[in-house]
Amino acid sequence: MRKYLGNKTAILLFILPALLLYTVVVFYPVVQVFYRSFFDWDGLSEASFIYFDNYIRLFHDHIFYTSLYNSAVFAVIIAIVQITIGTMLAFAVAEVAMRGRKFVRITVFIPVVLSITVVCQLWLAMYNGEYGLINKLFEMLGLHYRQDWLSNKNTAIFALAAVNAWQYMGYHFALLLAGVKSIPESYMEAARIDGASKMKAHLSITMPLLGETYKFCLILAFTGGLNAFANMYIMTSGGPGTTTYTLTYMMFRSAFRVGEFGYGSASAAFLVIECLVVTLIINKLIARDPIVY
């Protein structure tokens, strides 16, 4: 093994294909985004260099701040819902005595593999103000709480976040369940011998040992929320007005509807920096030495 690990040529040959793919698919486009953000360009004619004008305009654009707020709300909601419910389901399914564990695993994970378009169309029907399932359930319960969920500026972003949280909750559930399964059973047995309840054992043992898993789930949830686009594009087109705009939707509108590729690139560049900062903060807050069992 040392012979192969010390062979720098062999290491380079194995790394090179992945490095080339990453450079072409990820690194080069990101560099181009930052480069194009300094130009006034419609995507067809010759671009003109305008220094930081796109960024100055961006920070004076009220839609930019609306998009920032919506992205933050969206990210926080899906992170809380997906990780909280995913944790509870993972703890429940990990119990050997629980019946129907296989059914729960399959049922929770099915939305993850569904097309985003299918999921959005399903929830569009459920949110419909006239015949939607959610309003009908309120009627059945005798509650006069009829809402046009996606047309109301006070509920639209929360309704969209609920759709995303529901669809991808199963992904976090699978990650957390794998983390729970990796913890030696002897730890829980020792806690039970000491008289700890299941809840206390999970709070004192399981959850601290899932630190790395939680960190990964938080990064996925927050960066996924900040990058949210498909739900807005399919379900509301950024409306009503601009109340469900996110940075990705703002970037799409600027580049492909208005023809301002330079301004759209500035939005995308800020989004890249924002995701990097959030990832660094999460890594810093949940920094710990890896646990070896």
Given for the second form:
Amino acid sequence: MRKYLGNKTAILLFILPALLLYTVVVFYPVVQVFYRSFFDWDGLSEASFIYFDNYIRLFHDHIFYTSLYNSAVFAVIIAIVQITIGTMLAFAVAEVAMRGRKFVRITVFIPVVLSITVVCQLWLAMYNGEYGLINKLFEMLGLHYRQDWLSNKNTAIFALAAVNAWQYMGYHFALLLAGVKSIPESYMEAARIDGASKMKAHLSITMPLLGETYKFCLILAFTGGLNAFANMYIMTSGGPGTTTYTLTYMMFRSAFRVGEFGYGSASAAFLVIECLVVTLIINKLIARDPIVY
Amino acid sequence: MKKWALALIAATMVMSLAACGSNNKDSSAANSGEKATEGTSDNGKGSSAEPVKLRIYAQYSDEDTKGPYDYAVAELKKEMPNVELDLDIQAQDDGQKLKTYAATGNLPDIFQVGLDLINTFKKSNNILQLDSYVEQLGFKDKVLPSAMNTLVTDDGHTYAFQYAGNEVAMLFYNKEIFEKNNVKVPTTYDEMMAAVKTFNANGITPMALFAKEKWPTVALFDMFASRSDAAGITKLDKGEAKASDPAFKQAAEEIVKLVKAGMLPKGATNLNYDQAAALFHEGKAAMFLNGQWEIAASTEALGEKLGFMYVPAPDAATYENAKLTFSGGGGPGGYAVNPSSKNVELAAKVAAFMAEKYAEFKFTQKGTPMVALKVDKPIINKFPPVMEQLAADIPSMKTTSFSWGLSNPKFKAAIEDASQSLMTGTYSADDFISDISSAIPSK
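And the form predicted in complex with its partner chain, for comparison with the form predicted alone?
Starting with the chain above, the whole complex follows.
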């Protein structure tokens, strides 16, 4: 190993393709986004430098606040649902005594590999106000709780978050399950000898030891939620009106529907900073060294 | 274990390098293909007899768009056999693909545009001013007087050869449903409200609207607004009126009232065309809003039962005054030419020819009189009865400019969002006014 690490040329050679790709595909566009956010630019004509005007306009735009609120609601819902249910399922599936473990593991993971378009179409049919499954279920239960799930400005963003939470729950479940399985059995045995219940053992041993995994899951869920776009684009087109806009959708609207690339870049730049801050906060809150068993 | 991991990483790197390599090969092949095409164009320059290949960006996705294109190409083969068209199918993406082509200097020789793209491309010099060709080809003489507004933009120049005339949004209705339920075809807002209530009481959806697409919602608002102000939302688009002006405020208020009374089906803002049209075609909805191109499909589904109504107004007198004001119309648009094309002159000629043939096909074979150009060929497919009725109104028809003719993209996006919100019933007229006011240019 030392021989490999001592060879700087080999290291450079191995890193270079990935680094180049990352620079061209990620780093350069991000720098461009920040740079372009100071311009009045339609994507084609000559851009004119307008200092912070795009940002000033952004902070006075009501769509920006709707988008910010929706992104936050979306991120919080998917983070809570995916991680809570993911944890419960991971604990259950890790239990050797549980029957049908394989079945649960596969069924929970299936939505993750489905195309998001397919999932959205499926849920569109279920949410349909006239003949959708969800309203029919309420009807069967004798509840007069028929809703226009996606056309009601109060329920639309929650309905969209539920779809995303459902689809990617399996991903978090898989990560957490891998985490649970990597914890040596001896820890649990020791807890059992000391008389701890299953619940207590999970709360005091498994969960704290999963800190690193939780950190990763939280970052994924939050940044994924703040970046949400596909669900809105396919299911509601940001509607009704602007009620399901997120910052990404707002960027899309500004750049591609209105042709204001500078303004779109400003909202994208804000989104980059927002995701960075959230990641830093999560890192700070769950700061610990990786555990080596 | 670590050795294995290292070996695996190394293998992955080699694979990705190999992948990059093959990509490069692909792209260079693509480039050389492009070069070959350019080479052909070069050869064609200067001599009309030599074969010339022109790249054209046109709609070609369904029967409605494939028909006229194929017809025009077949006619072109007869007229200019040396010209070969290389079709690049237009994406339904708000002009993104075309803008990307423009940004990368890869614009096709001929492309279809609407007014918003004309305005964008004008600024960046990506669209040819066609005034001299309009003159040279006598194109102006071919344009119908009623469609003259589609030939020149606000700056007095022509940038595209238009073929579609002033297309209008219409309120269709099912005569049988109205008769069976003893409902009078509404002429005033009060009668409209009475109709909505009766239909709802009898379990019939009053109006099907595919409000997932935002333009039909703008059309409905424009219909109502144009009862009191014939220019409709065009005035807002140009900054010549305020959203709080009575015509617009009242239109928004009336729509909110009707939506609250149950005018639209549940989840209307999530209905696409197929779902909304099915409601109307299957006799489950009494009214349906769509452009005049709907006539063919609805006639096929409903036959004699299909009718169209003039838009209800605040009172009978206003109704009479405004009934021939249709929401819709058109703006400049059609086939435009790339100023950097290697065969500019030929491209302009072909663009004008294509526009002419499109109009011809629509008029003679698609049963639509709403074209921009005069057609002197006999009609092959007769107009359906509703179209005959509409055709009789065309000479005295006035049109607003409406969603597809709006020139200000910021206002267009804002009114589309706000009009769609109006269809939920939980959005007030004041919210509507405040949301679109910020997007109206100040004059």
